[in-house]
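Single chain ahead, by itself, as structure tokens, in the form predicted on its own.
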Amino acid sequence: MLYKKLIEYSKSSVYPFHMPGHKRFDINGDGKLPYKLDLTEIYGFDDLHNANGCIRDIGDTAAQIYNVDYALLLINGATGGILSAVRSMTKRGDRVLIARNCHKSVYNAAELMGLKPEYILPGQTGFGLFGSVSPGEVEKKLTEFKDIKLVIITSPTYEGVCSDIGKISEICHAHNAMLFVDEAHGAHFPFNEAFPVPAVHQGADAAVISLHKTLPSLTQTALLLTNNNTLAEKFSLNTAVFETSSPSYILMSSIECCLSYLKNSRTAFDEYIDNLTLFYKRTKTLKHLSLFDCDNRDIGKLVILTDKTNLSGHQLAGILRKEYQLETEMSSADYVIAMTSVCDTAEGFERLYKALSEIDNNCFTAERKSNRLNVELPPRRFFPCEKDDYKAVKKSFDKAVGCVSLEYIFAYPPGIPLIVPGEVLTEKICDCINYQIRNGVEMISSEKNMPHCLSVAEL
């Protein structure tokens, strides 16, 4: 066992004449940081991309706790698992079909690679967030472009909604194409029956999860999934890319105590489920604040309503963080989502609920004029990894109407682009970002550019 061996080594007398430089000694004298523990690939502790030890010891673990024939371990987050997946499911060039609530890390990799990206929008919940991907609208994209070699969609999304992952499976190997699912936020799926199920269980031929998004793991674990064993090969030769050539030994014994926790901790999550439904239920009787709910989705993500009152999202946030000591998650225009795990008590959830119904009773119904999403694709001329073709000229977003955007577009968190390179930016578009940053959400450009201006395409 990693961690054990970790410990037993940060208690022996050897000498360490190699990296890092700390050299195990806690130059804060505090014992806060584990230097001790930080270790490097010396003898006997294994190597993260040649794996033969302790190391790969997690990974089948991890594959047999996960159900998978394949698990690797990834120490850069979801990011670095999407990095690598995409590189190994496709060659240079390729169609691909994205699901445009697909994370910015799916958007580098498709630049990245030279890859031209058609997308496909998932369904409106009404709400001023997305729902999930149609099996329809899938079969007609790959109907329409027969070349699409790999189809990305998100599943869970950020707020929780699922989308039929085995229908959507069936649909792509019917046309000749592999599907890879960004399940980063449902790492806690296959350990309760009251969570949807995995998507490599439906027939993803692939799908990344983070571990440490709603699970007890250090941040930036997680881990690439598949049954795949021509797919796991190159996974592991694409990891080795993306990754650091020096993996935090920490972050990997931290997989593995998680995984460990996951073996024995059954009943923690009934708990988990018991104090879910308990919340759910004392929250309907809020007058004026909801709880967003609908089919096939994930009730450990806690979407607030706000669209009905006189709070927006960010100011519902900054109450909750200022007046009751509440931080949540990420806070849109007109919800905020607070995110939940087995480790939450009973005493956090009543917290929570007693902060809402307070705020609840002091806040009154307001219809707010709202312009939320995009609900059709921007025009395109040209994709993305062709953008360096193109000269820059800076222009004030407020006279963008119009120009062609050099730029991603996005509230962080998310991280979901509201355009693209190579879009041109609408009123519609332009009218929906500064909806959101006239609520108070902070809207970011991969230039760093906005909100004053932006770089767009000299035509």
Ligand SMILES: Cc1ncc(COP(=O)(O)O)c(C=O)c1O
The other form holds:
Amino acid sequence: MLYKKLIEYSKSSVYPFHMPGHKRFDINGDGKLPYKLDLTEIYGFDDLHNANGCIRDIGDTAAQIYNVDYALLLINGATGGILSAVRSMTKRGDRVLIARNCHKSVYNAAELMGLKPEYILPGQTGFGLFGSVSPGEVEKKLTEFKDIKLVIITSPTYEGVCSDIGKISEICHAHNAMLFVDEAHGAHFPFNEAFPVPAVHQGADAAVISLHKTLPSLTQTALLLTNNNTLAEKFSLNTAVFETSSPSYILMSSIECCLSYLKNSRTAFDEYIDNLTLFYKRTKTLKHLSLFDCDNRDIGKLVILTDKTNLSGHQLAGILRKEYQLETEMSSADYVIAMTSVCDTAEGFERLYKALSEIDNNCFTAERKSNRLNVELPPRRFFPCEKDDYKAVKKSFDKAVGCVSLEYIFAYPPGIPLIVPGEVLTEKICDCINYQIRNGVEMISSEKNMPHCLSVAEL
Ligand SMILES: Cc1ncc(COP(=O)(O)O)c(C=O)c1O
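Can I have the other form now, the form predicted in complex with this ligand, not the form predicted on its own?
Expanding to the full complex; the earlier chain stays at the top.
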């Protein structure tokens, strides 16, 4: 076991004439940072990019636990996995179909590979929260663009909404396209029946899961999962391109510890589900705030809606932080996401419930203009990978309607672009961005020009 080996080695008298340069010396002297366990590819410790020893064993265990043929360790988050998977599943210049609510790493991958993206707009709830991707819409696009090679979908979304991956994968395969699912937020799905069925088990060709998001694993740890041997080989080549050649042994051993926890944690997941069920039952009595729900959803994501109250999601998050010392994951104009995991305690749920019921008693019903948040697909003048062919001019954002953006604009989190390079800034999109800004959401653009101005194309 890698973790045990690291512990044993840290106690040994072997002198390190090798990297890392801290030489296992705790420069802070307080034992808080794990210098002693931070090794590199020395004799007996295997090599992530050519694994055939203790690191390979971790991958094999992961494949067994996730019930797939191949699981590749990632130490650069789902981001590294997405870049590697998209490169493995496409050829330069291919046409791909991307669900518009994909994370920015998918757009970056498409740009790096010079791909031609078509987009599919998932269903919308009216308060800036995307619903599921319609299999019928996927079919329509694949019929319209017969050369689409890869379909990329986020399921679950940041808010826990899942799509019908079974149906979508059948449709993709019938049109000779592969399906890659960004399942970054669904690493916990196999561990209780109350969660949706994992993507690869429903027929997706591959999926990426972020262990660090919803399971007890250190930040940056993730896995690429597939049952396809050829893809697994390509993933292995491409993770070596997109990830560091000095992968952290601490992160890899954290994956191993997480897997070992998962093997023995069925009852912990049962308790987690009990806590969630009780929380949803109790919050049904709230008068103004409410909990988002829909079919085929990860109940572990608590999405607290403020859309019918005098509070913006951002204000609610501020109150929870300042008055209750509860830090939430993300706030938007009309909702707040509180992320939970198997490591949450009954006390944690109780604190959140009490805080919400007090806040609920003190707020009132108000008409908010959240329907402004329905997003549309703007007209496209060129693909994002062509943006460097255009001369950039800076335009004040309040005068940018009708211009063609050279930047991505998104709120982070969740990092889903509202506009991508090459698209026209319609009045509706600008309205939606301004609505978010007025409600305290920080809108970022890729060149950091927002909210004041934006690089647009001189046409
Ligand atoms: C849906 C989704 N995919 C991918 C990522 C990237 O994941 P990571 O931070 O593990 O690189 C994120 C990050 O928030 C995300 O929300």
